[in-house]
Structures are given as structure tokens and as C-alpha cells.
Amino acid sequence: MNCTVTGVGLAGFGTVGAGVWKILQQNNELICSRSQGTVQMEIRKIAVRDLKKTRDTDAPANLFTTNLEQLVDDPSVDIVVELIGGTDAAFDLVCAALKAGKPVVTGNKALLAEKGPELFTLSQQQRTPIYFEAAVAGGIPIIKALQESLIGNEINSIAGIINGTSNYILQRMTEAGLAYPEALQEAKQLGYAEADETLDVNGWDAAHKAILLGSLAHGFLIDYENVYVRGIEKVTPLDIRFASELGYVVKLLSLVLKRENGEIEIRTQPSFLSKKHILASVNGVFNAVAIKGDQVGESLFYGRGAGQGPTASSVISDLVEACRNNSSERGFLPTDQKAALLRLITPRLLTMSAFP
């Protein structure tokens, strides 16, 4: 089949930048067969810290370069996607790329929700869009869901559980009766932590998307700085055991809520949450989001939250996306200028027994 081809720059070939190289070298012909003869994707660039870094990809070792700004200045490049982490080079990656009218897709959740403003903003300015399906819960497809599926909804509520890693550590501490320090220390002897896992344990991983799903359902830029967070650092076994006599599991609860004066909430903290739950039985590292529509109800997003095969699976997603709409607006785009966030400082007890 004669298909199109893009030209794709990969900023970052780390877990997910090489997973997209496998899933592009495995599946092109599949993609192209799908989008009926209209997406075929090349990687024509791929931009690394580490030219001598050994790889276990069979990628040319002409594609690589250490200047992201190659991946822009290429004219063979068409869509740039972002995976270097961070928020200083990736902003200005994604800053110069959509100057250049180049779509981007990233799977960096903590420059959206920091950066955010500035991002969608020049994304308007330029028409060209930022897709980032990618930065929340891995592979599933919980952006798209909001975006598109649920469109016709008020949401109501967004419950999710989108850390995986103080998911599996909070369920080691609730089986085998760990205490925190230990079921971390397994947790990295099993590839389920970074060696630095503050982002993960201190709750902001988990904030940045929940900061994201929040804007996405209700159409306005949210200020980081003014949603409460707490972390899993300071739940102990105790913790646990009061919990479970009373009818609950601790796991750390990331809740976007709108209140009945149109105020949206939004928090992520350690909560009881009931055994009867949906979500009391989301364990390991998988991620779960459960949203209520004010028309489908309560719906459940189940999934593999991170990884490489999931996690690039959501950047082939937006990639195809991209191919078919890279002349149109995507991404964010806010729609309610009413809207207002709740300033959280303090927290609160939260238990929920049932769907919020």
C-alpha cells in the first residue's frame, strides 16, 4: 500500500524513545494498513545526550545527534516528539518546533502542567498542536477519552490512581506488612522506582496528571502552585493496619472534583479508600481512573500505567494523530474562561466508599 510518509525527530531515546523505534520498525506496515494507505512514519532524527551509549535498538548510527535543534532545523523532520523529561531544554525544544510550525507529541507531564500556559498558548498563536496522550497513565488512553468519547459530558468527578510506583509500594506495606523504607528499597531492586523516586513518592508525579485531566475536563489553565499534594513518605504500618479494620486500603488518590458552586477541587494525597471500591483493587503498578459524566455515569480507564511498551504505545497514538491532522488545532485548548480552581493548602481526611 502507498502511504504518505512523515518525517518524525525523537528527542530522547531513552525506555519510550527506543520503544517507538521497535513499535514503527514492527508495526509501519500495520499503522499504514489501518489508517487506509494515509500515515506511514520514518524516525529521520534522533537527538541524544550520549552518542557512545550502547543501545539495544538496531537504529542507524547516522539518525543520532546531540543538538536538539537539529530536529527542528531538518526540513526532513515533520513532527518532533519530545521524551527528554525535564522542563528547561524540553520547553524550549517544544517552543522552537512549534515556531517552526512542527506538531509535537510529548510524553512530559511535569512542563505541561508547569509550562502549560505558555505551551498551549503559543500552540494557539501558531495553530499547531501539542498532543500529549503519552503523559498520562501510560497506555491508556484516558486524554483521548476526554477529549473525544466523553465530550458531551460535564465531569463531574475524576478519581484516579496514577502512580505506579506508591501504588505497588503502598500494597507491599499492606501484604506483607512492610514499612515504608522496605518496600521502596524492593521496589527499586525491581525496576518499579527510579534511583531518585522523589517525584514519584512525594505525590507530584501523580499531581502533574492529575493537573492535566483536570484542565482537560474543565476547559481552563490550571496554576500548579494552588493544588495540594501530599505524598506517601509518611505512611506507616500503623497507617495501614488502622485502615484495613475499618473497611479500607491506604493508596494515594489523585481527585479532581466540581463542587456544587462550580468551584473545581483538585488534590492528590494518601486516602481511605473502602475494599468495596473499584479502586481498592488496582494493585501493583498498574493505573486505574474512574471519571462520572453528568450523561455516560461512572466509567472506569483499567491499564498498564508506565513502561516501555504501553507508554510508547500512547506516542504511536498521537503520531498517527498528528499525521492526519498536522494542519489543524489540537491538544489543549481552553474553553471556559469561568472556571475556577479551589486554592488547597491544608488537607483533609478523605475516604470514599463509594464513586466520588
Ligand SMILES: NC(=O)c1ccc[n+]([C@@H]2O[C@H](COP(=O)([O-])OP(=O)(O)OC[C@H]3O[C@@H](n4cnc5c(N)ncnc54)[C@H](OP(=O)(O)O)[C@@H]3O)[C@@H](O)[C@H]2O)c1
Second form
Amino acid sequence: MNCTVTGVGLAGFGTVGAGVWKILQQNNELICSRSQGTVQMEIRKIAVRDLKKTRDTDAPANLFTTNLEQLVDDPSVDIVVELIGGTDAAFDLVCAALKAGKPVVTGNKALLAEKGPELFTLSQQQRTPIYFEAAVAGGIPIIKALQESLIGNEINSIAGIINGTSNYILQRMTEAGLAYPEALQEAKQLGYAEADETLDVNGWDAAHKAILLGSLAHGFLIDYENVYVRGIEKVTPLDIRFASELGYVVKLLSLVLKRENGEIEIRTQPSFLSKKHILASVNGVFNAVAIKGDQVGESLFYGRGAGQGPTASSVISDLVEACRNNSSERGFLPTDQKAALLRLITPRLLTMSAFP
Ligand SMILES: NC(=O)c1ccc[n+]([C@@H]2O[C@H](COP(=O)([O-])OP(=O)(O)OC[C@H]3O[C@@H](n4cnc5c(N)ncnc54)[C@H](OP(=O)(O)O)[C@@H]3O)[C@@H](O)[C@H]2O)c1
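Please show me the structure of the same protein in the form predicted together with this ligand, now that we have looked at it in the form predicted on its own.
The complete assembly is shown below, putting the previous chain first.
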């Protein structure tokens, strides 16, 4: 089949970046034939920090560089994939790519939640899109669900378990009666928690994702300083026992709620979830997002929220979309000038027995 070849510049070749390479090695023909010959991708440059690191792929050494700018400057690179993480070098890279008219694919929720206003404005000015399916809930296609499948709905609520590390720790505290430090230690030993677990357990990783979902659902850029965020570090076995006796489980829940006055409430916090609630059965490192639309009613998205294959699978879907449709309208565009965020400074006990 005669496909157009698109040059990809990969920034980052860690868990997700190497996953993208592997999928393209394995399934490029499949992608080409499914896209009816319109899409074939070739990775033409890979930026990493350490050229000497041993890598478990057959990527040729001549593709590697430590210079991120080369991805933007190389004329054979058409699309830049940002998978280095963080908000500094990643911000500079994404800005430079957009200014050069190269679409960006990223899995970096922290970058988009904290610097979304600058980046999406630049994307709009440059008419060059940013795709970010991998930034929320790993392999679950939740961004496209909101952008496409549910476009005919007013979104009344989104409730998500969107941090697998916290979910695993709370599950072990519930099932095995472990205290938080022991459960965290176990999660680290099994590779479910990073060496630096801060953003996972303090709620901010989930909050970044909730901010992105809230922006997409309600059409305005959300100021991350005005959302309510509490992590799981202070949850005790006693909290979990009391919850259980009252018929609840404790979960780190992220909520995006549309209030009657139209204001949008966004919270991430440990919450009491009825044992009968559909999200109560989401265990381990799995994620789930329950969305209530005014037409569709309740719908549930469930799957692996992180990991090499699932996250790279989302990156690939964005890459294919970028190849097919080189237009800024597919990224994020503010659409509701009147939308307002409820400024959340007060705690409140969250209990859920049904869809909100
Ligand atoms: N891992 C997941 O399951 C997952 C899920 C969803 C979203 N994400 C997001 O995806 C992104 C990547 O995550 P990851 O887990 O793949 O990270 P990772 O395993 O730590 O890999 C990061 C990669 O970026 C490279 N890098 C870092 N800083 C760099 C710089 N300044 N210049 C050039 N290269 C640089 C590193 O190079 P070296 O290899 O030389 O160190 C490494 O290859 C993050 O934004 C993360 O939040 C990850």
C-alpha cells in the first residue's frame, strides 16, 4: 500500500517514548492499512538526556540526540512528540514546535494543566494543534470521548479515579489493613509508585487530569490555583474502617461538577464512595471515569491508566489524528466565554452513593 510517510520527532525515550517506538515497529502496517493508506509514520529523531543509557529496543544509535532543538529544526520531522515530562524544558520544546508550525503530541498533564493558557493560545495563533489523549487516564480514550463522542451533550458531571498509585495504596490499606507508609512502600517495590511519589499521593497528578477534563467539558481554561486538592497521605486505617462500617470505601476521587448556577466545581480529594457505587469496584492501578451528559445519561470509561503499552497506545492515536488532520481545531479551543470556576478554598466531606 502506498502511504504518505510522516516524520516523527520523539522527545523522551523512557517508559512511554520507548512504547511508541515498539508500537510503530509492530503495528505500522496495520495503522497504514486501517487508515486506508493515508498514514505511515517514521521516527526520524529521538531526544534523550543520556546517550549512553542501555535501552531495550532496536532503535538505531544515529537517531538519538541530547539536543531537543534538533527535533524542531530538522526539516524531516513533521510532528513533535513530547514525552520528557516536567514543565520547563517541555514548555520550551512545545512552544518552539508550535512556532515552527509542527503539531505537538504530549502525555504531559502537568504541563498542560499549569501552562495550558499560554500553550493553547499559542497553538491557536499558530493554527497548529496540540494533542493530549495520553495526558489523562493512560490508555482510556477519554479525551476523544469528550471532544467527539459526547459533543452533543451538556456535561453535568465527571467523576474519576484517575491516579492508579493512590488507588493501589488505598486498596491495600483497605484489604490488608496496612498503614499508609507500608502501603506506599509496597507500591514502590512493585513499581506502581515512582521513586518520587509526591504528585501521585498529594492529589496533584489527578487534579491536573481533572483540570484538563473540566476545560474540555466546559470550554474554558481552568486556573489550577482555584481547584481544591487533597491527597491520600493523611488517610488512616481508622478512616478506612469507619468508612467500611458505614457502607463506604475510601477512594481518591476527582470531580468536575456543573452547579445549578452554572459555576464549575473541581475537586480532587479522598472521598467516601458507597460500596454499591460503580466506581467502588475500580481497584489496583486501574482508572475509571464516569461521565453524566444531559442526553447520553451515565457512561463509564474503564481501563489501564498508565504503563508503557496503554499510554503509548494513546500517543499513537494522537499521532494518527495529527497525520490525518493538520488543523488547530482538533486541539483545545476555549468555547465558552461566560463559563466560571467555583473558587474552592473550603473542605467538604464528599460521599457518593450514586452518579452525582
Ligand atoms: N509512564 C506512564 O505510565 C505515563 C502515563 C501517562 C502519562 N505519562 C506522561 O508521559 C511523559 C513521559 O513519562 P515516562 O514515564 O515515559 O517518563 P520517563 O520514563 O522518566 O522518561 C523520560 C524520558 O525523557 C528523557 N528526558 C528527560 N528530560 C530530558 C531533556 N531535558 N532533554 C532530553 N530528554 C529528556 C529521558 O532521557 P533518558 O532516557 O536519557 O533519561 C527519558 O528518555 C510524562 O509527562 C508523564 O507524565 C506517563
